[in-house]
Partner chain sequence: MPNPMLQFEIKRFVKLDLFGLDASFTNSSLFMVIAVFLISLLTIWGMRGRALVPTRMQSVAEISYEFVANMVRDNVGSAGQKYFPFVFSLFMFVLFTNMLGMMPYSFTVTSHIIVTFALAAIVFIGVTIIGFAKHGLGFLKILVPSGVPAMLLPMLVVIELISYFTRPLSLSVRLFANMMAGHAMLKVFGAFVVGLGLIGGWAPLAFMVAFTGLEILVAFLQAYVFAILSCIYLNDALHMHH
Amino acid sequence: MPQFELQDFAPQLIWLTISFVALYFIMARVALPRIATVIEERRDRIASDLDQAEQLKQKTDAAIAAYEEALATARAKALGIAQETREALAAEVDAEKARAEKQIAEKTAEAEKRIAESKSDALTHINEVAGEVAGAIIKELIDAKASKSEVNQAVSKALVN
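Chain structure, single chain, in the form predicted on its own:
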């Protein structure tokens, strides 16, 4: 192998050194700055994207908080409206119930008044009816006619006892 011959070894080392230094300078002056620029641009873009994502996250959190607050307000308002409606309906029902109870009380009082009047009429006529019935019984039983005053007196005496 020609690389291992001692007379060619020194010039190969010199060319190796020259090639290495030339490649090093080319890489250091041309390729590496471009690569560094690309890496820096990517780093900046990633940082910018992360900042933008954080801002969007904060906006999203704020929107969620506003939504939850609006939802809580709407729920509270709905509960208030439902409570007001329940109270209004309860008041209506109570008013209707009171009106119905008043009507029932009036009709009951009227019916009691009529019953009292009927009872009073019946009691006033009971003596007459009792007298007539007693007279009819006397006539049927003993075939005699008693005077109206005697029959009424006997009925009054019997009702008192």
Second form
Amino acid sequence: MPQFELQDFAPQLIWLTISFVALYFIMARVALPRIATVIEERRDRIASDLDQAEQLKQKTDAAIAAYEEALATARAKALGIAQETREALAAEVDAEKARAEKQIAEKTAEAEKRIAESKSDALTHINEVAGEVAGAIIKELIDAKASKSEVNQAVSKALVN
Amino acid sequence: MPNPMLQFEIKRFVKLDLFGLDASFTNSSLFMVIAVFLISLLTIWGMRGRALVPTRMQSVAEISYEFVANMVRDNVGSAGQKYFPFVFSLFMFVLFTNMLGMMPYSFTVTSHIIVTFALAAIVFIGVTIIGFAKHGLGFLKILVPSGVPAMLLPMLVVIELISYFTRPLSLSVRLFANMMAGHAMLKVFGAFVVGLGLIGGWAPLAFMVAFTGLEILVAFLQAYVFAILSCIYLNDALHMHH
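Given the form predicted on its own above, what does the protein look like in the form predicted in complex with the partner chain?
Below is the entire complex, every chain and molecule, led by the chain shown above.
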């Protein structure tokens, strides 16, 4: 077996020492610190990015809260204005209605008075006409002359009955 | 049939001598250097953009980093942060040498017991030193299980001692045996494909395709096991939870 050739041990050990020591120093002094720096930088960068994202999120949240507050205020105000307008309009309508009703009542009263006047007027005229007609009928039927007051009296009596 | 162990032979490319020791540049050395180069390429060139949104290469580098970092954090805790570069180097070195071995005509560095044993020995010696440095002689209590009758203690201490000292052995043999067996198996079945030719070669070829997939899994898994066991030993030394 070539593994147990004793004269091959020395060159292998010497070159193993040379190459392994060289590797150790290259790794320890140059390569590993560099890799560590790069990984560290990346970790820091990610942490700071996350930090920034968190801050921006907080700002966004604050902005959203402010917006919602403003919206709520505006809505409340709008509701108030609508309510006020509604009340004002209702009052106006009520006033207008009351005035119109009063006017209508006045006119109705006036019309009723006029109708009553016309009615009584008409009634007095009917007495007169009936008297005249009765006088004429009496004259034609029995050719007697009745005095006007007598006829009227009789007509009034008949009309009342 | 070609010898399936031939692929593990050490070939000297450049003969070198270091204070009387043979320090030749071999095929094993070549793949160690390639592994170190590729790991550096991935972790340095791949990260050159330092992008917030990573490219594919950067993603792979970062995933490797996070993977090992989590492994250390979960198994050792914050005290293990100091040893993270070592565990990362260990994991990446084993992973890349294992993976490079999966390429045809390449050499698998971790298929040699001396290499895996050396890596395990670094972990073992390092962990033992850390244990004594942190707890002084109190570290020896790691060998004494709590809540055991006094009668049994001597025997258990011996067992614990053996188990402690076999750690580097099991750690290194596990990796080495897995790598060697897998590659030898691939070679044997590769020889079957050629041997059975166009008519009968399909069956071992199909097996090899599936087995290559399994070997890639094993290459990753063994690197992971090596690293996580190192973490667990380190945790024992640091916290002494037994």
